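The chain that follows stands alone, in the form predicted alone, written as structure tokens.
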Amino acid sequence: MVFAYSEYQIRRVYGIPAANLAIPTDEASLARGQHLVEVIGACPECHGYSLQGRPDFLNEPLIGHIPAANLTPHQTGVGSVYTVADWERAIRHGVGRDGRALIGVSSGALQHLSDADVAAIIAYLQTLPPGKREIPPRQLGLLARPFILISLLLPEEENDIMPALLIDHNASHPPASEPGITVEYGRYLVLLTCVECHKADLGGGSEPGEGMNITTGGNLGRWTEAEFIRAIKTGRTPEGNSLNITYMPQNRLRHLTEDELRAIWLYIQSIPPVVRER
């Protein structure tokens, strides 16, 4: 049963209409795209700093060999063949050029990207220099198949196993809130950067890989805005503790702008506090 169902999901082809995106070419949009790729979308964490991919992104005998694709326009990279529609499906739907679900991608969070921000990402990716790195094909082990079933139990924002299974591929994508120090823009950033680890209510969890409670029901209820920003920028909490660098991507998030962090802070202040026993 597990093999049959997982095989069905692996072979399933998604028919997703092409989004009508206008790809910008101006410097401001390219800079926005780079910021989204490197800081908010966290692409280098899987695909490498140069985005030339990682052949051994996940290489566990029982789970399988799941590489991270070369995103550049070299003939060994997907950038040499991906159309705008291909990029949009991969980024926001977790679906590859062949129409099948991608494994180990962040589309559970990136589905919330606005059309303008997806277009800016694609614009930036199209400017990457070609990088020659051969990426082997994906090979799944026996334990990968139960994980596919487990992914159905995860909230869609937290699903980085096979997010295409849970994403509403017919959902509309309203314009993003205008960047600024607002609750609305803070919510947009939180959906893209925080919920995957801290959960949809931002209350976190106690399992490995789950983030701390970042609502006002946790330690942040005693922090000031300045202390929150300082913690993200420096990796040190007001209590003098270090953020958990094993799971907390502080090296990336410290490059969020101060305005972005202030917007996130405003959103955190606006939501109900969560109190959980740890």
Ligand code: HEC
Contents of the next structure:
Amino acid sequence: MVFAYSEYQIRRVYGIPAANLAIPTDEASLARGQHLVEVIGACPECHGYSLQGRPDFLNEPLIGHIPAANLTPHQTGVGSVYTVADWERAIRHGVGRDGRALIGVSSGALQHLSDADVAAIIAYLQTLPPGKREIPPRQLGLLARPFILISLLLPEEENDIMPALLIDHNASHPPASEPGITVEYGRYLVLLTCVECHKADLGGGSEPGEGMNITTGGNLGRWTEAEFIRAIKTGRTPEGNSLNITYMPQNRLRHLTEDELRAIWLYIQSIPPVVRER
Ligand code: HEC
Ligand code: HEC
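Okay, that was the form predicted alone. Show me the form predicted together with the ligand next.
Okay, now the whole complex, with that chain kicking things off.
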């Protein structure tokens, strides 16, 4: 049963129509694409500095050997063969070029990208210098199958095993996200960058590595906007704690712009406080 079902999910071919995207070429969009890739989408965290891939992204004998692809246009990289439609499916749907579900990707968050932003990401990726790094094919171990089943029980934003299983592939995407200091843009950024750890209600979790409560029901209820921005930019909270960067990717998030952090702050003020016994 476990085998048959997970085998079905591994072999299943998703027929996702090509998104109708206009790929920009102007400087501003390419800069936006780079910011989305490096800071918001965190691609280098898994695909490596310079995005030439990581052969050993996940290498656990029982689970399997899951490398993260070389994204550059070198012939060893997917950029040499990927079409715009392929990029969009991999990024927002978690589905590879052969139509099958990718494993270990972050499409649970990236599915929320607007058309304009996913287009800016693709535009930027197409400008990467070719980088030669051979990436071996994926191999699944014995325990990969039960993990795939377990992932179905997780809330959608936490399914980083096989996100394609839970993504609504027919959902419509916003054409653009208007950057600005607004609750809407703050919500957009939070869905892309914070929810995977801090959870959908931003109330956090109890395991190490799951984010803390960042609603106004936690410490943030006593912080000012300036203190919040300082905490993300410097890693020091008003309580005098240093954020544990093993778990909280402050080195990356400090590159969020001040306006982006102000938008996130506004969004946090707009949602219900979560109060949890710890
Ligand atoms: C949490 C880690 C992680 C993050 C963050 C991440 N990826 Fe990946 N990505 C992976 C892994 C692992 C694979 C290989 C999946 C597989 O082979 O099943 C992959 C595969 C891909 C593929 C498919 C390559 C192929 O073999 O066809 C593309 C395209 C891709 N990622 C693009 C991106 C882009 C663009 C970003 C940033 C916006 C990104 N990824 C962020 C882990 C990640
Ligand atoms: C990869 C997981 C991860 C992501 C992504 C993440 N965080 Fe965190 N965050 C954590 C963890 C874990 C902690 C607790 C750190 C510690 O114990 O020092 C934390 C702590 C915090 C704190 C300190 C709270 C306090 O009471 O001291 C703030 C503020 C915060 N995160 C904001 C954010 C925001 C805003 C985002 C999105 C822009 C974000 N985090 C994205 C994991 C994450």
